[in-house]
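Read the single chain below, which is given as structure tokens and is the form predicted on its own.
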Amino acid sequence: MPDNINHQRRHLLLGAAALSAGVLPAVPASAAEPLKIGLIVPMSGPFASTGRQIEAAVKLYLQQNGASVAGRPVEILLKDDGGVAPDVTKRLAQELVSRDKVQVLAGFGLTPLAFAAAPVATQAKVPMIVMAAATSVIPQRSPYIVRTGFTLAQVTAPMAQWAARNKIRNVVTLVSDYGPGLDAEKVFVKDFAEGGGKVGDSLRAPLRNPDYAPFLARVKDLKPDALFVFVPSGEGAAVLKQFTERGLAAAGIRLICTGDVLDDDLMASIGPAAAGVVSSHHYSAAHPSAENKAYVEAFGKANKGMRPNFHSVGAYDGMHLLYQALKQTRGDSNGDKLLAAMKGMAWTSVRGPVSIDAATRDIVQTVYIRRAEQSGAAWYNVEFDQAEKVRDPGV
């Protein structure tokens, strides 16, 4: 972990009008105590795109809904954990709770980082809104965790079922070797086999500094009908590039995947290599709802044309969940009261209808089957099928 991570961390307060360093103007003594939210995300390192999307979505939510709720001014304390060192994430969570007195923790780009912060949330009885990390068991690590993003198992099962229904009989799986990847592998193998398919081999690439070439060479030798891939957001461009360059597409091997591979934030860099690739996910910037069209337009205007991705939606909905819970508690930020208000909550998201399962504290949502298509000069994941009210299947 570079020594300069501590120097790169930013302690920012997000207002409704703009993101600015330092402290927001002091509120009068008679005003309600500010609600402090500790937002821990990777703003540097290999997964910085995740942090950038989450930061932008939180800022947009505050711009659109105000920097106060239920009479409480809202302050966001943004911390960069670098994305790869759980001990850094845990230390930041501890500092936010003990020194900065935050009432809510949020963000968490990858599963090991969410695991590291979970005991802090439990001990402090502080709600922890997981906006990105996607291993199934995350909510089980603390009774104070609520997830507004997704789980890999949740979005993988519909892909396996679709493949089995669409004359794909023999598949090799390739996943990143950590929690979400193992979840995706297990669920795909199970559901694909139940649909009559066969998995010829299951390959796992290292999370840090992966080299996909030897794995793709193995796939080409096995000659499956399709290769199923999961890699975390940020790695998809490398996989698609090597898949094409090494002749797998030319050999007639299809690539199917979860939406992390075809991250909307990366579609411009992936370009024609994405053509025709079918994926399953809970959000696409091309989702045709009126709510999403307005969101994509506002997000782009606020961020110099940047396209929102699925991590942005996890963050945007995380803020919505918190605001609605605070309205129900009339501004009371007691952790147990906020958790009680969040459980079972349902709303229409920009991604479609969602709810928080009262028993598991995990999100229930529609999962879409999409095909990568060109529209003008841009590439999008266009939805053509869906599975509704999908819960995490557990692994």
Given for the second form:
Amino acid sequence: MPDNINHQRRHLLLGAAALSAGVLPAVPASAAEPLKIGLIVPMSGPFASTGRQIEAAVKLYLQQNGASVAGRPVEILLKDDGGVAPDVTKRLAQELVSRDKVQVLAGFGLTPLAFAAAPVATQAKVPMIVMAAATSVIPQRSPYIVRTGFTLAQVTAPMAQWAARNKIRNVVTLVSDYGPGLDAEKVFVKDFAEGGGKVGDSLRAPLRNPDYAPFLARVKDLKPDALFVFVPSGEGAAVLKQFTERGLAAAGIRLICTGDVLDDDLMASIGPAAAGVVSSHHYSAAHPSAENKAYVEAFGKANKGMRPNFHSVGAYDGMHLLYQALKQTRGDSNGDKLLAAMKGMAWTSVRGPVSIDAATRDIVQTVYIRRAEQSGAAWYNVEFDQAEKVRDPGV
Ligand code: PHB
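Having seen the form predicted on its own, the form predicted together with P-hydroxybenzoic acid (PHB):
Now the full complex is given, and it begins with the chain already shown.
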């Protein structure tokens, strides 16, 4: 195989340089071996947009930064787990580790899938970069997990605080009934109450095949000042459609939500139903930094005009974290050494300043409050307020 030929030649060259210099090579013998990354994401099924976004971001990162780092050619082994079956994710992680000998696991579109793979990372001692799944407890499931996306608790707390400060007194919450939804509900209820507000009812819709209509009918009867919503990315358009069709907006009920609901990937299909909706999140394609403008442009160019969403940024930053860690270890992909290098790392992301908390291995970042607005023919979440250096508050 050409890969192997390259690899052997590399070793020979290293050996010759070391001989002529009369010293041992400064880089470990493994330095020229390919670095294999097992990327497990939903490329099919109801959450396929997450896989598409993550794959596009990883490819863009390699295109911009080179398909090798610290002397190691980078190989991505992309696996589609379908997004709904934890046992499939676990089997793929096991195969990647034992058969394909990957040195890193990455991706993980939903919380139950990250939970399923965590013991595999622990056993194999390979770093597991969680790019999308956002339940607070995930990094506690393995000492090899590091998260580059966000947590629901992290982005919900500033939303609850903003609502309490802005004359919203009475809220009903509606979340998807699983990890990140339960985290969002808990943090919203607590922080909103601390700000003087009252949550009248907390509704939970099933994750699989949800029908939001009966929940929204109940919200209309309760007539709160606002409805707070979290549903995972991909689901928001259905919620917005029902919210409008059922006349909640017309009845004077405001919609507030996390940015998962107004996912940039969906803004074109949501359109005017998003007008004026206030949400909180760590990334908007409209984030007005030079870094982000360049990112959105390059991402669109490489992907037929596709707009990057927050999951793409979790993936792009996950690759950055890995590349920087490998530079620090001078190409050594030992799991413990890579984790040590990742802990405490800080950089300027396209979303703003971020760092990896050395104690929790979770991302620390700015959370923005945004309003959905039309710009030309397109709809964006325009940031107008922010909370800096937000850690996962835990739940
Ligand atoms: C999750 O399952 O953790 C998850 C998925 C999609 C989101 C947020 C959280 O938008």
